[in-house]
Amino acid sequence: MSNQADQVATMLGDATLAELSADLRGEAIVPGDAEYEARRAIWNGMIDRHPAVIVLCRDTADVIASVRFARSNNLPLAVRGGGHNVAGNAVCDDGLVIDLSPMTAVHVDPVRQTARVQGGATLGDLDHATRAFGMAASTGVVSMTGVGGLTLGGGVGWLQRKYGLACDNIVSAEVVTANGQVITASETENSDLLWGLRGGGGNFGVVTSLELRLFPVTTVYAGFLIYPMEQATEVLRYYDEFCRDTPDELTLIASLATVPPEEFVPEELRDKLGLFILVSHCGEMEAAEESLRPLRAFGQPAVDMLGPMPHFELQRMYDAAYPAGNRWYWKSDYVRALDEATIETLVKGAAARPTPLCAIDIHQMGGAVSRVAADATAFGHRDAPYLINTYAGCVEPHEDAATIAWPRGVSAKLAPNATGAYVNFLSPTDSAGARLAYESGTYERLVALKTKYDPTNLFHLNHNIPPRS
């Protein structure tokens, strides 16, 4: 053990790292160990935290031991699944990190059409397992995202309008609670906790596995259209009109972002700000072509890259736009309408972005998402027609101030039309984030649930919902 590790052991008091390690199949990593620097790094390079101990959990028993150890030694406790969340809640200073990344197993039950997914699995892991059976889960839009964190916060993604959010499709969950006990949350066991896990984030315990419904999705009609910025305002007006009467199989995202310098892009658009319409249609290919014909014809897009593709390829198609290690700051706003003032705010805001890594996504909501009753799950703002994600990225620390200021400025101008925020798209300084993510009645119900399952707020390194004192 290094001198630094000795110092950590001293800091922990009577309990020693040896005692913790004796309870683990996995490994306890401390400052000075060869893997420490790599293991404390997460997707958002703006997060620079130094845990006292990182526990690489191999199974649920390791999670139990880690929770009990953190609680008995009054250590801050963070939980890492995919490590992709922009807020950086996966790591903490001077505390213990439960790192679930070794727990990536996915077991598919083709008869029940479900998958049991361990807490460290990514969307890519899940897609790899399910496509062998001709099925897919309704999850997110980027394959490096952790299944657990995405699902617990809601899970906005390519299949949502047909099959619901990721959280809507939780069948059951295995949860290690704050007292170190393992319980199951399902419709028949601890159903109140299942309600909270469907959108309430990581407030109630460590979810070591999720059972998710699967759907018969293999090939989708997908890709993107690109327009020059000169057409952005008129195309966004049409996008709003088009979105009002689309089939559930179709999910769209309009994105004001940098056009890549690819061969299929006209040279005059490369590396410039443009308007993308990202497309996913999970129905019949002929129906998809028919549904999309008016959109493809409007405005004569400069690039049309729509066509059939495997669902798992769509899931990783935009991974390169979100490189790990860059410095990120996001703001999110559900809006009541994509009206003229909102479109003007978005187009002018995009034009003022401080770096080429900054973009604005306008997610089409509705469909199956909006048909779930508001009180059926903890997920909020189901009636909003659009979710806007204003995200900024940079490479160097000296760019941080502008990177943070820009999304805040766009979000502030959207405020008159906004109804709330999406918890998975909140950044670390969004202290009021949890309240913004839920309607008042839902929030009070979440507080009661937190008081029941985590009365001392052991799991507070998240978009926290404090228990009643």
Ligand SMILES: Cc1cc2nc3c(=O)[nH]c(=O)nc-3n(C[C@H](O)[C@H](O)[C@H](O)COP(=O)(O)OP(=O)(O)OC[C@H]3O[C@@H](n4cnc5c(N)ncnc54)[C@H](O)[C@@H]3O)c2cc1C
Given for the second form:
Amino acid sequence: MSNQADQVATMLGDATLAELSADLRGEAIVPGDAEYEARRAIWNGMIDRHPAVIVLCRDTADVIASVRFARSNNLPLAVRGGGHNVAGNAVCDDGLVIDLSPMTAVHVDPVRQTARVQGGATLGDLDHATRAFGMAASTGVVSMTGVGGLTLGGGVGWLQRKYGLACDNIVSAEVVTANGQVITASETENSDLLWGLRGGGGNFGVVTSLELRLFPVTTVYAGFLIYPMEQATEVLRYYDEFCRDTPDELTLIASLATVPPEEFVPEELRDKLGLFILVSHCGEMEAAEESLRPLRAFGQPAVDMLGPMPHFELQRMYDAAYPAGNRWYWKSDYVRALDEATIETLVKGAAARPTPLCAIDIHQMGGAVSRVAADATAFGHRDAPYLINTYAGCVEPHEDAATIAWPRGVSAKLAPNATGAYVNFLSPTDSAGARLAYESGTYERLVALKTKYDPTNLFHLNHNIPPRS
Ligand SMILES: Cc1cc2nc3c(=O)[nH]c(=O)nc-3n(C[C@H](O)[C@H](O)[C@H](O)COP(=O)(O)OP(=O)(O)OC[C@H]3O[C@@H](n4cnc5c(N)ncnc54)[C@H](O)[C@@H]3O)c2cc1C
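Given the form predicted alone, state the structure of the form predicted together with the named molecule.
Starting with the chain above, the whole complex follows.
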């Protein structure tokens, strides 16, 4: 236990904490409580912070009480959704954490084709609720990720090229602002705030619920191909050629990662570095087969696991590869092209990874993502054809230095071809922080919005956009 967090809780005093608790339906957890250790842990095991109070919020009123309490007691304030962000801003030292994880309700409106999602719901909660209606939201690729953090930062995933990013599909949001007021952001109310919530991250308040557009997606044609590393360079060259002319229904991710020791994998490839092409097609099955024929015929994939599957299953298919508690450091780069130098950097970089948990994903962008005007939302770098995520993981603290150095090295080599970074993939020590995620015009607009909605920077534990002083 951190003495400091304990001291802050003691300084607040039992009477003050009792006042907070009296305003809550949820619980206020302090150092020494049985649940404290489990509640301060997040997905990235490298983050080890000790809050003075963790408030398990059950409703919007709990969030209002927590915001007011943090402000009046001058406590650092962190907001936790799914707890998946690699930078670890969901927890803080010696301050108050608004933990939204009890707020997971999802209400589907099948007529309007929307879902009202509470701020602590995971992608799994959302997918569970929508599939019963034969619909899906455009979100991300791992079901334990929080809808809140993913959507506010952008939200890249399998349906993005057909239906846009998660943030493009926010219809409205309920937001508790820095002064403890509840406001709605939509096209007709506080539309400037809606613009900022579409990519600007958690800078503007606590989003207690999001109304998201849904789409008629049930079965997808999906899965993966695996190639031995000897073929990686030529397959990545072909991947680039193939990606230039794919229908919007198709979204691909090339991934240089460890091949699992599964029965369907030839023995000589198991536990080795390999090249995956991960696939999802959300249109007709015949059209999917037709579109994928040239890709499947290229080279000699050692594994071809493509076929129809429920979208709901695809959303959980890669969960096991990302267990909570390992130690992670990520870098991301939007690149102008997957040119020869970039392919060489990626193939050589992957071969030099320090642990088997390290991987490089090359997300195909374009389609509906690139057709939204650059100034229509806060999300940056929409015109990049690829988003590269270099992520390193380890188990033991003594491996941290190598784990942090490797993605930095790969990203530094990509720099001449890079236009920026994805805010949701930024690590804690990305010094340029949010500036990397937005074009300069967008950044200036975000500063103005921050100055309007959070002039004292109460919500600063995020990839922060400081207000004008
Ligand atoms: C295994 C894994 C897979 C991922 N896959 C994808 C993917 O496919 N696509 C993609 O785009 N991203 C993906 N991400 C990145 C993910 O989008 C970000 O980490 C995101 O911030 C996670 O949101 P969260 O609510 O789980 O995180 P948290 O750590 O709880 O929150 C992150 C930050 O978001 C803000 N925040 C969260 N909820 C709220 C809210 N309700 N109101 C206000 N602010 C809030 C806060 O500032 C908080 O510090 C993945 C991450 C992991 C670890």
